[in-house]
Structures are given as structure tokens and as C-alpha cells.
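Heads up, the chain below is alone and in the form predicted alone; it's given as C-alpha cells.
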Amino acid sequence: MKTPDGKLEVVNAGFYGTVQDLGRTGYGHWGIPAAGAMDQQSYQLANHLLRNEPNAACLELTMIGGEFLFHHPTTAVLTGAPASIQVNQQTVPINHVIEIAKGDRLKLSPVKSGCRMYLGVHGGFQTPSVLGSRSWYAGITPHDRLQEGMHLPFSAATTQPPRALAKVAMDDALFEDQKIEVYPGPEASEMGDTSFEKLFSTDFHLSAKQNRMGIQLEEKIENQLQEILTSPVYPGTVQLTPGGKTMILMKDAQVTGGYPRILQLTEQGISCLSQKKQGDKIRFILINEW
């Protein structure tokens, strides 16, 4: 039995945290981005371990996780980028369901590798659902990032929530693999063979220009393509700017764009890229030639 009066207090908001779920689909014609968890693989693992619904909302914590105070009992789990996790100054493992009592304090260190962690609680966070999603986005939801002093609602447990006893093996490939899976984009066939092949022989590095909307890469590719009429774009679309820069759109990206769409990341590719940070090296891997 549960009651919807659980509260998680944000003591230290860390570097950048938001509430995310699977995202907000079906509203692109209104210009509303999909949003949703950047690394869907780690997000879905959190809900799987807690036996939550697949769309249950989690906290997405970037680089530096922060500190949180539970005002009610629940079970919780951390997935994603490895970091030191402490409950009341006692170290607990990642990918492992933790029993939380009233007054417990959760503290996270900066990530050791990767970029994003996911904090899930039993039943998910019960922040307002807007257009079918609890994913935070400025102008759509009441909040767009965690702030100190916030109280986030969840369904507090009045009986013992189910426990997950299985130990989950860590998949380091998500954080260490430099290969990003892609399909050809709609304008890829208009590129010259040399320019197109260079996309797969070049080591690209993530620039400082990155957020939940997109990631710009440092290296340039010769671009002889004309700009296109404004056309649909999606999370994972790779655009080539007139100056030869490659821009990878992410979960909070706009829904249309005018730059040629040369590649499209797979969902696995988006999850893997979401765990990269400034200076990290990647290489595109074509998985379906036309």
C-alpha cells in the first residue's frame, strides 16, 4: 500500500539535474521537443530494477550528482555513470536497490567516468505531468532544473516495497565505447563520396558547446551541400553547418531545422553519446548502408 505524500528534499542540486521520463511525443507539430532521459538505457534500467512502470520519472543528474534528504521511506536505485554513492555516510553500490528510511541522506560524488546518473524511487517521482510526460523543459513544465530546497513528491511506502535481490553486472561499454552507431541521413546521398567516407574515418571530439539540446563536434567536414528547406529533425539527427561543423541534436532539440541532415544516431548511439563529455573522442559507425 502506498500514499502519495513522500518527499525528497534537494539539499545540494549538483551541477545540473532534471526530472525525466520516456519523453513527450506527438506534439512536434506544435514545436514542442520530445525531451526525456538522454541515456534511455540507464534510465530504463533504474525502473526495471525498481519494478516500476517503464515511463516512471527519475532524476537525471549530470556530472555532479548532489545531496538529497528523504522525508519518507521508499526504495531507490542509482544507475548510469559510476560514482561514489553514500547513504548516511555508508557506501552503497550502483545498480543496486537501496532501502531508504525516513531521514536518510543520499550523497553522490562527481562521476568517475561517463556523464549522467539516474536516481529512481519506487513508483517514480510524482511531479506534474504536462502533455503526457513529467520530463522537465523550460516553458512547458513548472521547473526546468533542480534547485536547492526543492521538495520532489513520490509515493511513500507504508509497507515494504518489493526488493530486487539480483546483482546487475555493470556494462562499461556505454561509458567507455567510442563507437556511435548511425544510419545515413536524408541528405547523406548528396554528399560527395570523399566527404561522406571521411565521416567514418575521422576521430571527432566533443566541444564545450553542448547541452540537452545538442552537441557540437570540434572537427570540420568539407561541406558543399546547400541549406535545405526547413524540415523535421529528431533527437540523434546529425546536421552539417555551412562552416563544416557537425551538430548532433539531442533530446531537448528543436523539431525542425534547415541544415542538411547527414546522419541519424540509433537510440543506442544517443545513450552512448549522452555519457560523453567535453574532449571525449567518438567515431561514427555506419550500421546500414543504402
Contents of the next structure:
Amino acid sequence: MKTPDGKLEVVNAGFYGTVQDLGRTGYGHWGIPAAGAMDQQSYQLANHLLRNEPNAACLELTMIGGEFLFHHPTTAVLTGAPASIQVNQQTVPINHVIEIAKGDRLKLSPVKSGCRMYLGVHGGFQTPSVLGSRSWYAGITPHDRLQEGMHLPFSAATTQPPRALAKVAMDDALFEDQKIEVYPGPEASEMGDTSFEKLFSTDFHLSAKQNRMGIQLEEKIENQLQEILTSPVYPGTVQLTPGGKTMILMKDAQVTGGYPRILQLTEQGISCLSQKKQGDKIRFILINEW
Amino acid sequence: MSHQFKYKHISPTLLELYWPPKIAPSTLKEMTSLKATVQQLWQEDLLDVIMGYHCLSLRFKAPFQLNDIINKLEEIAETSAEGASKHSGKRWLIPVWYSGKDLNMVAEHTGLSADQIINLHKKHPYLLYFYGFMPGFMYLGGLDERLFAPRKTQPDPLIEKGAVAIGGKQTGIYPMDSPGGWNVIGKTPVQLFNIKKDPPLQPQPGDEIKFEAISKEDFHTISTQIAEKNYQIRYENT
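Okay, that was the form predicted alone. Show me the form predicted in complex with its partner chain next.
Next comes the full complex, this chain leading.
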């Protein structure tokens, strides 16, 4: 039995934080977005290191992590974008399980590279589960972003902690790589060859228009495609707007759309893109077979 | 099923099935019927099944063998050719206080008076094709073409929950507060999407939505009944 009486107090909410898990699948037909951790790879690593269930909820922290006060002992881990982590002003490493005592203060510096960090605790955060997921989304869960003064419940069960200092090799490619793997999208075949090939020889840069719903790229692609009848879209769908801008839909994206769907990111591609920020350069790499 | 459907294998776990690219009640019937069948057949293997007007997408939990799936789908299509037509749905009656702030704008675009707009809007039932755009947002077919009114070039920062609006060739109800570019012509007190209820919404694709004009007083009476948990959305069987 989990006793959710541990509490994590948000002292400083940082830039933008949410609770996330694998996502809310199976409700797209009600118009409910999948949500879930943007960088599934780093999120899953956190639960792996803690020996949590794969769907245990973590905090997803964007760019500037903030400061947290633990009101109960636990074990915790930070994965994702590298940042300097301090527990009671002592520096601790990323991707390492940390022993937390009651009253410990965890402070994160802004990320050094990448974009998103994941803070996991033993057993996962126990914020309300709605339609099978604890992932925050406005109108679905009681909260939609981390705010100063919030108390997030976690399991205070005093089970054997996971192997202290469990460590795995960090996948730097996620933060350094500019290559984003994609499949051709449903409307790709209707694009002219020249425009389609241009997608793979262009250096794209992430614009300021980005959040958990989508990321717009700066560079334009010549577009002769008509709008389509409203059709399903997915996290990782690359839409081409009438003005020639490309918009990559991410985890909080709506479930249907009317712009042509020219590419579809691989799962790895979504994780990799989730670690990019405004101004970063990316290249699409076409995967034609699997 | 009256035609050979097209499909695209989009990723190792994603398959899209297509009907002819038009908005048609017959397509909706075939699609909802096939959707029910595949959900039953591959219940354990499917993560999500999403509909558009002419596209049904199947998201599997794990990579699938395309041939196996397509063969099975064609088998289903043959055997269910006759059964698909006997859809029995509901017609949901949605009370609307037609007092939207953009009624004048729609009147300007259409050349109709406010009364004419209201009468045309509530006259015929609309077919619910699917949900999308935001949780609980219904894509409704059947707007009288005399009511077509372009979306605003500058979207409103806030359209209130319950707003009934016209955007281009479509009409719909905002299930939650949202920015939006549609022309608001009225407001319903009914909560069409409530995450605290199980299920959070009642109308299903293939059902009909019919609007009924109510007064400001009725609006407040129904709002009170809803607050006191003393109101059920009314429906007729079709």
C-alpha cells in the first residue's frame, strides 16, 4: 500500500514545471491530448534508476529548475538536461540516485545544455490520476503548472531504497545531436519532390513560438499543398502551414488538425527535439523503412 | 463497406485508413462501425483510435505486421457490408440563449437578421462527426450555408465555456474557456464536457445535436439546476 503522505514543497517554481508520466492514452477520441513527458527517454531513465513503475510521475522542469523542500525522507534522481544540482548547498551529480532526508533543500541551476530536466522520487509523485494519467493538462487535472507554495504528495513508504548511486551512462546525443529522425508524413507524397527534399537539406532553427503543444521552426518551405479535411494528428507530426512555416506538434497537441502533415517524428526524434530550445539548429533525417 | 479503403503506414505503430475526402454521413457510419469492430478485435493491442472526417487512425502499442492487419480489415469490410447501416443514435437537445456578442457580425456577413440567424441555426439537427481541437469539442456537420461566416483574422483571447459559435462552414460549442476566432452567437448553460463525471461527455460520433432557443431567465434557471446537480441533458432516440 502506498501512503501518499510525503510532501515536496515548491519553494521556487523555476521557469515552467509540470507533473508528467507516460501520458493519457486512449482518450484521443474525446479530443483529449496525450500529454506525458516530452523527453520520454530521460523521463524513463529517472524511473529506471529509482526502480519505479514505468508510469511513475516525475516533475518535468524546463530551462530553469527552481528550488524544492522535502518534508519527508525519500530517494530522488534528476535526469535530462544537465544542470548543476545542489542538496543543502552540496553539489550532487545528475543521473545518480540521491538519498534525501527530511528538510533537505534541492536547488537547480539553469540548464547548461538541453532544455528539460526530470525530477523523480521513490514511488513517483502521487498527484491525482485522471483518466489513467497524472500528466498535468489544463481542464483535465486540477493543476496545469508548478507554482510556488504547492505541496506535491509522494509515497512516504519506507521500503528498501533502490540501489544507492545506481548509475547509467548518459546519452549525450539527446542534448548535443542536431539530427531529428522522421518518417514521411501522410501528405508527404503530395508535396513536390523538390520541396520535400528541401526538408532534409535545410538547417532549421527553433523559433520562440514553442511550448508543450508545439514548436514552430523559423525557416519557410515553399508550400503548394491545400489544407486537408480535419484529420488526426499526433505528437511528432510536422504540419506545413499555408504561409510555409513548419510546426512540429508535441505532447500537449490537439488530436486533430487541418494542415498537411508532411513528416512524423520517431519517438527518439520527439525526445531529442524536446531537449532543444529557441535558436537551436536541427536537421531532419528521413527514415523510410523500419 | 461500399468501397476499397486506402491506408498509410505512418510509423511502426501508426496506421491510417482513408475514405473518399469529403464530409459525408455515410462515411461517418462506416467509420464508427469499423471503429467499434477494431476496438473489439484488437482491444489489447490498441493504444488509441482517432477519427477525422475521412480518416481513421489506429495507434498500436507495439510495431505491427501491416499485411496481417490489412487482411483482417478487408475481411471485416466484406462481412459487415450490410450491418453498418443500422445505427441507432441519440438526438441531444442543447438549450442556447442566443445573445452572442458576434450576432451582429454574422448578420453583417450573411445579410440576415438576428432572428433569421437564430431560426436557421436551431432549425435542423447537426451530426456529430468526431471530437478534436480541445477536450470535448464537437465537429458538427450540417450548418446551413446561409450561415457561413469567416473566422476572425484576430482571434479573441477568451471565448467562454458554453459559447455557441460559427467559424467558416462550421458551428460548435466551446466546452471550456479558450482563445478562438469563431463568431459567438449564443451560450448554453449545459456542461458538455465535465472531467469530474464518468464519462466526462455523453454525445457520441454519429449522434445528433439539436439546439433549442431559450430565454435569459431559462438560462439562469438551468444554470442553477446544473449547480444543484439537478439537470440532465435531454435527448430523443432517433
